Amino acid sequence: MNCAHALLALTCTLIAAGLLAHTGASYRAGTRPIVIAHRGASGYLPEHTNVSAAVAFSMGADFIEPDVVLSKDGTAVVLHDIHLDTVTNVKDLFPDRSRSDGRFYALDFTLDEIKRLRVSERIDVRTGKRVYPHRFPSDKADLRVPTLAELIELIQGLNHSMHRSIGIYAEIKQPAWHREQGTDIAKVVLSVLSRYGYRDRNSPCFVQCFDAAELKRIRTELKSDLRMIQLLGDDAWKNESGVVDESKMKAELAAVAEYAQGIGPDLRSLVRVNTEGVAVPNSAVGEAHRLGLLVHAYTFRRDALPEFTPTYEELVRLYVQVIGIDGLFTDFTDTTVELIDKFAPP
């Protein structure tokens, strides 16, 4: 058994046994926000491995958030980029593979290939240095990249043996991008979601994008009907000055509400910062809860604080309490799940 292996057993056990297992009130029903573990357990381990779903499983996640890219044989596979070079060893093991920008891309590369890959923290490729350097030693274990339906079958065996209900959160990642190099990941991501019972809204599932067209085009196109969400930049709008602007922000969401079901802005969209270096909500959570719009913000992050909160406790509470959002995309489960459990309305 390889440490990947035994990581992964030792997970499942510590589950079983009640020692991992978030005890707390269900977040499916009422007002409290859910919980989406962002790459999985990423706060604790290599993002998006299988062993990061189980352990953000056993946190008690409501769902489990994998980005999806392509390989070269059209497998979906989980990654938060079309590169490689950021979490694997592929300039290693494959020195001469890069294109000619320097960047080892996941859709050059056959499955068999990216499953020789060993995953690690993410690190910067422009320095070589880790993003996050005190999360999880990056030559502790040998962890590989998983398929998109390797991950939900590993969700949906843990569903069926814990008896819980936790949902696929799938990003699909830069859709234009993979049709210009002749592939349409939407299409795939749609197939395995569809093979796995994800088909309409009534699924526990949601699929996520930047790209607003692709996601019309899913919706119309592609005659999807599970449900969507939004993504949006920090920079969601904002004038030339960094102010939002209530009327382009009033229409942009009106038009979302045409296709989608809810946003994923930007947790630092949704305020602005006074003078006193305070943050205040803007009126996007209650423009967008207006239209009917849920708001699922992104990244809650205790080492990777905004500027504008001294404590993780006061982001969540300030998120939660204050701005009233619908859930909340972490790398640190378990401590959101706890403090959720704390600020939220019962």
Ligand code: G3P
The other form holds:
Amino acid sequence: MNCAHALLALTCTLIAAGLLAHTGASYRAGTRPIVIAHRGASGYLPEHTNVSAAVAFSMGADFIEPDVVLSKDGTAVVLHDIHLDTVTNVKDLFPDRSRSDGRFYALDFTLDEIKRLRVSERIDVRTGKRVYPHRFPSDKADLRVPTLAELIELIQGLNHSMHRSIGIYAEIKQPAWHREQGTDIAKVVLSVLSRYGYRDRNSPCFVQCFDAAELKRIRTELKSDLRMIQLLGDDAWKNESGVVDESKMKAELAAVAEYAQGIGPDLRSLVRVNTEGVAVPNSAVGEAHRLGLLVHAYTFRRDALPEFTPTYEELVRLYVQVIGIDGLFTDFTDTTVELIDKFAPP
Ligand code: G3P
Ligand code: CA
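Given the form predicted alone above, produce the structure of the same protein in the form predicted together with SN-glycerol-3-phosphate (G3P).
In what comes next, the whole complex appears, and the chain from above leads the way.
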């Protein structure tokens, strides 16, 4: 039995024994924040592998997050980057297939070629070092890049066998770049989602993207009725001094409310850190809620805390109990579900 099979067997055994089952209360819209498994259970297993998704499912995630890019033959594959060299052994298998910038692009490889790659923990390509040195150690495990369809089949299969309704929270990566390369990633992703029954805002599905123009296009030109989340970076609404510009923030949120159901902000953009190093909530969540927008903040990592919270428990308490977000992206579904059980309103 190889390492991937051993992991899956262990997961299934634990599920069967009830040891990994979601022990907390179930999500109640409007009260309990949803837990979005960021790249699966990426705190424990290489990101975006199907075993990582299965473990996150068993830990009680409400949604599994696939980031999506396209292969050379137009297949939607689950990867965070348009490059393959951050999480796979592409350099070893295809040493002469980089572009002039030295990078290996998923769009230059067929699905068959991508399936030959092994996935391991993310490295920083500039240093060759692991980004999270204390995470999953082996680079020998037989973990592969799933297609979006394969991930959905896994989640829908587990939903069936475990009587759950865990959703898909898909991010369309770099649509403008894909278009420059002659491909239309949004169309491909919507088509896969539709094939598996995710077609309107009652579906257990969100589509997220940093590119506002693409989200508007999805709503208008591509006529999708799926729920959409506008992703926002750390510097959203901030002026040159790093302070939130209230009028800019209000105007931008009002614009988002015209086409999306919510925002996915960097967690840092929701607070101001005062001179004592204490995080004070700004008015963004209140304004978003006034406009009827959900707020799903990213990324909650137990092993990479922001400087303004001493512990992961305090971080989750701040955002759930004080700031009042509606959901969060986390690499650590299990701990986060436990903390939401503790801090979310009854
Ligand atoms: O999609 C929410 C969050 O995942 C955005 O950041 O870079 O991890 O995709 P990233
Ligand atoms: Ca993402």
